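Presented as structure tokens, the chain that follows is alone, the form predicted alone.
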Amino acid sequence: MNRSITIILLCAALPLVGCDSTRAPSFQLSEQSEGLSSFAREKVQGELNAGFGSPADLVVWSELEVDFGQYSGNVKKVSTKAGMLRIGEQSDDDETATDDKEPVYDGLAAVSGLASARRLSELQGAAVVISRAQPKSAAEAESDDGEESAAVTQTPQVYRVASYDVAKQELHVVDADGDPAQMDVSAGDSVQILGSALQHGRNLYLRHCMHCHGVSGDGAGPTAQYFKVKPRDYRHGIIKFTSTKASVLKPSNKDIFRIIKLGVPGTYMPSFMLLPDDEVKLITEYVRWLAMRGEMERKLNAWLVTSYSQEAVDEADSASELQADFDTEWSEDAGDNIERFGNDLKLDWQDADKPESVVNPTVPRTPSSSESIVRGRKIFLSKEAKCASCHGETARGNGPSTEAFNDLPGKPPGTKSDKPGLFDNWGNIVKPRNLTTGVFRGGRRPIDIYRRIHSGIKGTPMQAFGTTLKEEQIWDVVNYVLSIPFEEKQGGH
């Protein structure tokens, strides 16, 4: 399938405008990328900027599971005036609104959770879609067989936002040059405003989290470098702390937003409880996206690191023979390949947000009590759960685990780390929660650590007990944790 088509046909992508600085940021390829040779690292970066474009000019790909905020009208009366549409009915005496004045429009509506009637005046740069419907002409009536006559819609016309005047309810439209768009419109056509949500998300992530998440959402912002433990790469799609089931691969939306809001206890991640939750959410799905692009990013390579890398072509008897090989394979292959990891892309996430894929506990919290606490901590040092191997027989965080060469997560079985100590996906080194401080970096409510218990904690040596445990026991085991912290003053069990 040829890319060209998947880009029209299925995922729409649109470019929007940014900013016009020589200085504007970039998105980087990451180490895999850098390890491919340079004709298949030259069309990885292709595709990356023809699905999500730079973060000065974002793209919208519909086929994604992003709301990129919209907002939709119909074209009421039309004009041949350039550049200009008015949003918005007018009487039919209203002198402006006659047919030698601009195209009239009804109001332009919200139609997305991420759109917002108080940001119109806020526009500039998204993509303005113009779908034209005509009815069929009279030979391709007769064709159907005397079949009611249907629409046929041609292919839309896009253009960009120049700017909005609320006051007049005039929007300005310029073609991809930056000059008034000569449109051309008709009275019943649809008007679609695209990626004002993705831009200010842009906008508040580069200002609230860039820093340290970096631009690409690599976790190496400018001020990563001072960190000892680097900030969270989105690039994996993978969120430690979530509410959703082991099974389930990605973070629900709500679970990025309070990670976003409360912050992360006990780490550098702050809380950003003064952001407006508006605010939140618009960074939230842009950390979604840019959590997307990675991903991208990742099936790429996962796909042509093996035949197509750099040591490939060192180690080749032909160079050249090599590249025409790859050459034939991306053309036969490259559509169909991208149109199914945007469609696995697409699917991983919806699963996500799907009220099935959270853990709920079907049984009540059982009542702190010492009989409770006593199960718990039989539990916890149980053979079953095995939890003091890594947290420790007092919960300090220094169970044998620590000192023993592990399994790498997110690798085959049996590949492993080549010193000792436990790692994440991200390779990083991780000492398990010292349980006694009382910090929880989950959080602290009880269904908080009973989620942790269940489904572990994604990306990293914490593993799932939902099918080993019963809830009652996780229950125990909750009360049990919560009661470490103040074990001293007890007298411990």
Given for the second form:
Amino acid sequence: MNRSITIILLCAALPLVGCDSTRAPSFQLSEQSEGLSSFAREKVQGELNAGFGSPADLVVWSELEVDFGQYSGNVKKVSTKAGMLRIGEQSDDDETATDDKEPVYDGLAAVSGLASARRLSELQGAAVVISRAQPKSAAEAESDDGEESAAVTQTPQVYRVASYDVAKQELHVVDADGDPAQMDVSAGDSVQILGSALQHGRNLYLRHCMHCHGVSGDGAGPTAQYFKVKPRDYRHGIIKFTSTKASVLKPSNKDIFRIIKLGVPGTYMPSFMLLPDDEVKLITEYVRWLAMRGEMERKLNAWLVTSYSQEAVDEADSASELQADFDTEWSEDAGDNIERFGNDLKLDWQDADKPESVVNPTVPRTPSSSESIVRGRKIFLSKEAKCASCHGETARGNGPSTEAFNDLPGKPPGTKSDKPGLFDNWGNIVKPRNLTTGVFRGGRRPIDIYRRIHSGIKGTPMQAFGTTLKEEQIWDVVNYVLSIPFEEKQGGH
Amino acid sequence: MNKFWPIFFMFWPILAIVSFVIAPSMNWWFPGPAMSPLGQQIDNLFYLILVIVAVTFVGTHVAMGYALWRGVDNKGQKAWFSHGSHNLEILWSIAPAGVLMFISLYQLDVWMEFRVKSHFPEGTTPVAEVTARQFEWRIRYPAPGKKLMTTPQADDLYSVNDLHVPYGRPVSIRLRSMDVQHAFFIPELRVKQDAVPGTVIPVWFEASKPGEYDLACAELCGWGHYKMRGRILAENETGFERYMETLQAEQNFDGVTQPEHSGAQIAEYGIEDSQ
Ligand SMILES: [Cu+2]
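Okay, that is the form predicted alone; can I get the form predicted together with its partner chain now?
Expanding to the full complex; the earlier chain stays at the top.
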């Protein structure tokens, strides 16, 4: 009797044990960084930690072109309890009410917009930055130099949000050790809460995307191993189906938004059509941020890999000398390089979101007629377009290139693959699309096919034809491509 | 104290009945009232069976409870020994068989109307082909003004996980599966039909009110089964037509010609081109 009760209780307790939710997700270094010497790897890791943090402790690096989510306001009144800020538009008569009956707070801040934050629980962990208000006299004294110099001399205090009590409008703030923050604030100081959008995006990403795309965005989540078409590894900063010109390296925000909403038909990338738009926007920002983190790592690697790989250490006459070289190079160049890398990232991503970066034809689509389709087919088979060399004459995705040794994309020209076939930037074999199925991963609108041909498919061997083909020619090819799935029924060629 | 066991054994059936009675008010009951005429009939059948079962359940338990209760005090009395009763055996074989027969004949109309194509309500219009796939619902509509064909047409319109239908009249879908077995389940409309690879199964339903209804997969189809959530949006005729036209404009968009209807669908996708 007793034994059976024990067994039943044990079974009931099983679910509690089975799910290990305590294991915190963490960002992994890429394979490339694993090839660096230990001293270089340590620096790269340190740099990434400083600029991006970990999933549990995200860092807002405001240099990046990311909407981190921000609320700001001013401290209205100061009292003495540690670790608490009171938030909200404070009217004057409220101030008297705080005196005796209510607990006293360290800072009384009016942070605008906070009360309307969609999910206040998402604020947890967001950074609270308190910057000193400029003393009047100092401002006057330095009026010649402008405000900047005064701002530089003040280091803002940075804390984190531990929790937020909606009813009382109390923001509980902790310091780096997790203790209630001993804030040094005075009335008029400015309060900023940063990173709430990024955190919310992270939570959504971990719930919806992580199992395929991985915590670090490396496309190697736990379910990824089951797919033939691998989930995107964001760390190259490349996305295949974009609306942007071939010369623009990045996708626009809307491209990512659209992909999340519609999915990638014909692959395991699902559609998140029913997620509310604002949640998809938050995920979009987080995906962009993960891509930037990955690119930063790649840039650091590209800089260090030739001289300071593990291989270099193994081959060096003196490992300690190499390390000394590294230390000098790092201390001399790291600051500048990292600033430059960050700036490049900023410019690249900024560029992609400009309206002029989007491919928009100037002539409307030629109505799909049999003449246009025949012209399109001619171009498809022609020497200039050479679509058939990859897609095949019957457009089944079996052109001669699929059996040749081709240049690897994303590598110096002339680097051949060691296996026949076409490869994408991620090193996966990629088959030219079988165009008879009528499934288009990047969307089936005429404009989608137009953009695929105009800018190529980024990260794959399909290059841009926007310069070789005229707009009218591209429309003919679009008409042909869209007609392929229905060819036989129309009598074929 | 000697009444402990009768009370103990009667406690559970009483608890069962009490929880049944309070279930609707605690929201432990159906996923809302049936939102379709056929669903209403299915619910009626359910209630009929529930009543039959409840009467039987209460009757047998009252009898058993009574026997237990009485039995406690029957210490001295000698048990009566039975070799069985032929008449009783016949009675309790025929009575349930009759009840089952009655149920199966009584529900036949509803079953035929739901499952047999020739008994579908008159005027049922095919609105879309729904293809289940690990792990989403891919939807193919005919172009506005056209009929749904069995094979894809050049002017077909596509969507995913979001099926729009007109309300207040019967519509049907062609249900297919691209990979494994799934089940098309709209709880509020009381529609549930397996999608079987290799066959096309027509499914009809009618939403009596406009609104959003959940679409779920009701057949464990793989690790992502839980993700197969979709939406049925029942709209009035003009809303439905406008949606189809918007979808058409959206899908023929060439980046130059302004879509005629820059309605909700395009805005929802956040497409830059529509402005
Ligand atoms: Cu399913």
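Numbering follows the first chain given and starts at 1. Here, rigid core means the biggest group of C-alpha atoms that superpose within 1.5 Å across both forms. All figures in this text were calculated on a predicted structure; none of them were measured in a lab.
Superposed on the core, the two forms barely differ at residue 255: its CA moves less than 2 Å between the two forms. A movement of the C-alpha atom of residue 188 reaching 2 angstroms or beyond is seen between the two forms when the two forms are aligned on their rigid core.
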